Each structure stands twice: as C-alpha cells, then as structure tokens.
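Heads up, the chain below is alone and in the form predicted on its own; it's given as structure tokens.
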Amino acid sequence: MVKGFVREKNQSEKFYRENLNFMERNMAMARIQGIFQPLVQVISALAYVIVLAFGGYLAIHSFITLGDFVAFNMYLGELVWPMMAIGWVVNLIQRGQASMKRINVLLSYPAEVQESANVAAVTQLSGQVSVQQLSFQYPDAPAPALSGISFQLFPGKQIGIIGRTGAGKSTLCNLLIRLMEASAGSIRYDGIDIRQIPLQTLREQIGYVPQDNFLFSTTLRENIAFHPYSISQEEVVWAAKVAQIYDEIMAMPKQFDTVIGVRGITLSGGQKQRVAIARALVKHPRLLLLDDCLSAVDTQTEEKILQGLKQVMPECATLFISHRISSIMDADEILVIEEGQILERGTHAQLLAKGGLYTQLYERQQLEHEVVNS
C-alpha cells in the first residue's frame, strides 16, 4: 500500500521522527542515572569523610571509645548498599507500574457479550435455529441494521442470503454466534435461548468463516486446525480437500509445515478463503456460516467447493451469505434482504418468478457472466 500510493519518504520520515523521539527521551533518561548514580556515590564518600573527620576527634578527646569509632563505621558500610538499593527498587516500581497500567487498560477493559448466571447445562446442539422478529440497532446508528428477520433452519438444510452491501448480512451472523447481543427479538437454538447456552457450547458448535478471514503468522497445518481440542492430520487433510486447497498446499515446498505470514500475506485472496473454509469444517459444526466467503474464488473452483460441502451439509444446518446467486440458488431457502428486512423469501424458481430484486440481481449477474465469457 505504501509503495502504491508513493508515500516511502512520508513514510521513511514519520518513522525518523519517532525514533528520534523514542532516543531523545531515552538519552534523558540516560542522563539523570548518569547524575543521580555518581551523586549516590559521592555522598556516600562524604558521608564516610564526615564520620571519619568527627568521630576521630571524638575518640582523640576521648568522648567515644576506638570501639565505638570502628563500630560506627562498619554499620555505615553496611548501611550504604540498602540505601542504594532502595532507591533502585523505587525507580523500578514506578517502571512496572507504568506499564501495569497499560496492561490492565486491556485487562481490565469489559467484554461486550457478558455469560448469563443463570445458562442451562447444555454441552451439545443438533443444529435447529429459529430466529423470530430479530432486529438490532448499532449506537448513535439512524437506522436499525436489522429489522424484523424471521427464518427457521433445521439440521441437514440451507438458507441462502443475498442482498446489497450493508443490508445487514454479517451482523446477522455476529448474532447468531453472540458477537454481539440482538436489540429485539429472540434467537433459540434445539428451543433454547441463545442467552442462556454457554459461550462455548455455542460457539464450538458453529463453523463460522466470515468476509475478513484472519490468518495466524504460523503453519498452514496449525491455522486449520486452530481449535481448543487435538485435531489429526487425517481430519485437516479431509478439511483441505472439501475447501479446495489441499492441491494447493501440496504444491509448496514444506506442505502442511509451510508457514504463511502475517496474516497470511503469502496466500492469494482465494486461498484465505479456503483456509478459512478448513478451518471450520475441521470442527466438524452442527451450524455451518458462511459469510460471503467465496468472493475470491473463480467460478470453478466455487463450484468444486459446493460440492465439497454437499458432504458436511447432510450432518449440519448451514447458513450460506453471497453476492453470487450461483452459490445459493440450490438453497432450501433464500432469503433477500435490503435495508436491514427481508424483502422477498422463496426457492430459486420462486423468487425468479416474482419478478423483483432477486430476478434483477439474477439478471444482472447472468449479463456480467455472459460479457466475461465473451
């Protein structure tokens, strides 16, 4: 991005900047131990000047005896280094607590979705969602995200959602997984309030991969299989194999062993996705989202995954976001959202024969296939 836009000298002198900033304060750091250490030092001498000087003329006229004098001096010895030491415990007291109050900024900061006291004992879902009048409104937002939304899905079954940028598709799914709590509304899940189900019950039992796929700075094998629980080498093979990348990743030079950058900077778009998609087959969900997750694959490649995930849909409910009709056209339901309600709701042939958004959307994509393919 840097190079794109030109900005290596905007750049290279911000940089500049704050490392002459970092050095400046750290030289005056270095120049008050500089003082205060040699200071520390010299008023121990003295110190050790004044008791000789007084206490010899003390013991000379005999108002203490040589005892005393040489007593004195050595508790005086042994008190210099506590002293010392306690100033140098002090300046590292005030170092740790400097950082301690960064630290539990972080720490002490709350999480947005708290666990209810009172959740039932609840270790295992089957994958039914009914979610009724669901609305939800972002703060200081002028408009509810979502409004509205009705559906119920069922273990082995697909819903498809389609509809325009920031009609409210993604926040859909940071609800179903308790990212964030509803407005209004309710979401159960085997008839159980999604409130009242462990955290973690409920999201080990959900395979989300949503639009920003964030990939760890490790190995490809240890970011499939990134899961509380030992996962196998047979289960992240199978995983890799559904997804479409485990040609892929057989083709590099270390395999399953090769490591990927930060945020899996050497990876194409495509390839996060599916990495992405292995990552939460892996787990083996009862609720599979799909969060427009194939935006970044050719049409062949999508269709080859399709019908790699016809083998998991038949075990798990799954929830499939896409601008693509073509992947969601062979759900049991899709559902249109625009503005944050749903707007039509059907089968493919059903909302293709009542002529509204989804039959242009439809049309539209068929003309831009037809000019690509041209």
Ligand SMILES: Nc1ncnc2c1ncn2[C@@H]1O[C@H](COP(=O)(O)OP(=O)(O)OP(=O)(O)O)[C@@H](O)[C@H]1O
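In this text, the rigid core denotes the largest set of C-alpha atoms whose superposition between the two forms falls within 1.5 Å. Note that the structure is predicted; figures quoted are calculated from it, not measured. Numbering follows the first chain given and starts at 1. Compared with the form predicted together with this ligand:
- After superposition on the rigid core, the Cα of residue 313 moves by 2 Å or more between the two forms.
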The other form holds:
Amino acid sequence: MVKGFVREKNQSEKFYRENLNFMERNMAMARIQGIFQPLVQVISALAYVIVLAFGGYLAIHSFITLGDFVAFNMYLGELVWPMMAIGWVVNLIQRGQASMKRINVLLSYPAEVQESANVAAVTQLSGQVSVQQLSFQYPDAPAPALSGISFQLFPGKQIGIIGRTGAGKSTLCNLLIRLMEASAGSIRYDGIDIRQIPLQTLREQIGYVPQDNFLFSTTLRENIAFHPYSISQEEVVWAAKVAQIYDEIMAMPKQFDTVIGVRGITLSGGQKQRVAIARALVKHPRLLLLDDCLSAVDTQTEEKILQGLKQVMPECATLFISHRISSIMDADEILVIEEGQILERGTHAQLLAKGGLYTQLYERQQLEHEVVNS
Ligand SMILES: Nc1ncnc2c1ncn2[C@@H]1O[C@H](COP(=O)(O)OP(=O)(O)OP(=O)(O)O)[C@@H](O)[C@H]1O
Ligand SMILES: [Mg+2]
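What would the structure be for the form predicted together with this ligand, rather than the form predicted on its own?
Below is the entire complex, every chain and molecule, led by the chain shown above.
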C-alpha cells in the first residue's frame, strides 16, 4: 500500500516522529534515573558521615560505649541495602501497574454475545434453519441493515442470496452464526431458538466462510485443520480436494507444509478463498455459510466446487451469497436482497418470469459474459 500510493515520505516521517517521541520519553526517564541513583548513594553516604561525626562525638565523651558505636555502624550498613531494595521493588510494581492497566482494559472488555444462562443440551444440528421476521440495526446507524427477513432452509437444500453491495448479506451471515444479536425476530435451528443453543455447538456445526477470509502465517495444513479437535491428514486432503485446491498445493515445493505469509499474502486471491473453504469443510458442517467466498475464483472452478459439495455432503444445507447469478441459479430458492429487505424470491425460472431486479441483473451479466467471450 505504501509503495503503491507513494506514501514512503509521509510514513517515514510518521515513523520518525514516533521514534523521536519514544526517544524523548526514554531520555527523560534516563535523566531522572541519572539523578536518582547518585542521590540515593549520597544520602546513604551522608548517613555514615552523620553517624561517624555524631556517634564519634558521643563515644569520645563516653555517652555511649565504643561497642555501641561499632554495633550502630554495623546496623546501619545492614539496613542500607534492604532500603534500596524496597525502593527498587516499588519502582517495579509501579511500572507493572502501568502496563497492567492497559492489559486490564482489554481483558475487561465484555463479549458482544454472551452464552445464555439456560442453554439446551444440543451438540448436533441437522441443518434445518428457520428465520422469522429478522431485523438488525447497527448501533448509531440511521436505518436498519436488515428488516423483516424470513426464510426456511432444510438439510440438503441450497439457498442463494444475491443483492447489491451494502444490501445486508454479510450482516445476515453474522446473525446466523451469532456473532451479533438480532434486534428483532428469531432464528431457529431444528426449532430451537439460537440463543438457546450453546455457542460451541452452533459454531462447530456451521461452516462459515467469511467474505474477507483470514489465513494465519503458518502451514497450509494448520490453516485448514483449524479446529478445536485434531484433524487427520486424510481429512485435510479430502477437504482440499473438494475445495479444488489440492492440485495447486501438491505443486508447491513443501505441499501441505508450505508456510504462507501474514494473512496469506503469498497466495493468490482465489487460492486464499479455496483454502478458507477447505477450512470450513474439514468440520463436516451441517450448514455451510458461503459469503461471496468464490468471487476470485473463475466460474468453471466455482461450478466444480459447488458440484463437489453436493456430492460429498448431500445432507448439508447451504446458504450461498454471490454477486454472480451463474453461481446461484441452481439453488432451490433465491432471495434477492435490497436495502435489508427481501425484494424478490423464488427459483431462477420464477424470478426471470417476474421481470424484476433479478432479471435486470441477469440480463446485464449475460451481456457482460457475451462481451467478454466475443
Ligand atoms: N460494523 C458495522 N457498523 C455499522 N454499519 C455497518 C457495519 N457493517 C456493515 N454496516 C452497514 O450495514 C449495511 C449492510 O452491510 P453488509 O456488509 O451486510 O452488506 P453486504 O450485502 O454484505 O455488501 P457486500 O456485497 O458489499 O459484501 C451497509 O449499509 C453497511 O454500511
Ligand atoms: Mg458482504
């Protein structure tokens, strides 16, 4: 980004200013330390001078014995170091407190979604989803991002969602996996309200591929087998094959042991997306939420992946969000979302017969396709 937008000068100035600030603060501390340590030593030396002068005077005039004087001197010597050590410990505690304050701000941050007090004892979901009059408004947003969304999804069925950018598709996914709490309406899995399902069950049973996938800077194997339980190599290979990334991984010199860069920087956009899909598949989810996660993959590969999914996971319910009509046209039901509401719904044929927004999108995309292929 810095190079692409020729921001080297600004960034290095910013970095320089930060460093200058850091240096000045450290210098201030060094100055205080520089005064403090000699001061402590001067004071302790002064104590000896006072004891020597005043104690010497008392001993000479026989107010105290020589033994008392020597003993007092020794006690003083024994006390100097513990006193310094106390000062040192106080210093350490204060530094620690300053850091602890910052750590505590983070630790005391409340989770947006909390586990409900009386959850049902469910560990399995079948993939049956029922959404009723679902609405959601972001805090401080002027209008709701979603309102009055209702649909039903059954095991083995596919729902396709299409809609303009900002329509509320990703918001719906976040609600389905309970990363946020709905403002109104209900989401039910197998007839159980989402708030009654333990978060662990919910998130274990749903394979979610977010729009902006996040890969870790570790091996491809660990990126795919990102699961609370250990996953065998066969499972990882299986998931990579279904996600159509296996051949590309095998062509890499270290194959599944290839370490990828921070946020997957050493992979192409389409490769990243397919690794993210493999990660969701390895869980054998009962519900797959695919949020525009094949946008960087060509249509042929996309079709292969979707066909593969149907074959290997016939029982899995799928909610598939896309901007390309070609990828959702085979879905059992298609929802066209516009400004947080379902504008049109039905199968591909039914929607085309309506001649609404879906038809417009379809015709435009057909036209683009023809232009590209001609
Ligand atoms: N964290 C947030 N806080 C406030 N508003 C948000 C937040 N995330 C999204 N929005 C707003 O909610 C609306 C719906 O956003 P959402 O991400 O669901 O759209 P989308 O349909 O997924 O779009 P795209 O196709 O571009 O991915 C948008 O108007 C967006 O500006
Ligand atoms: Mg989105």
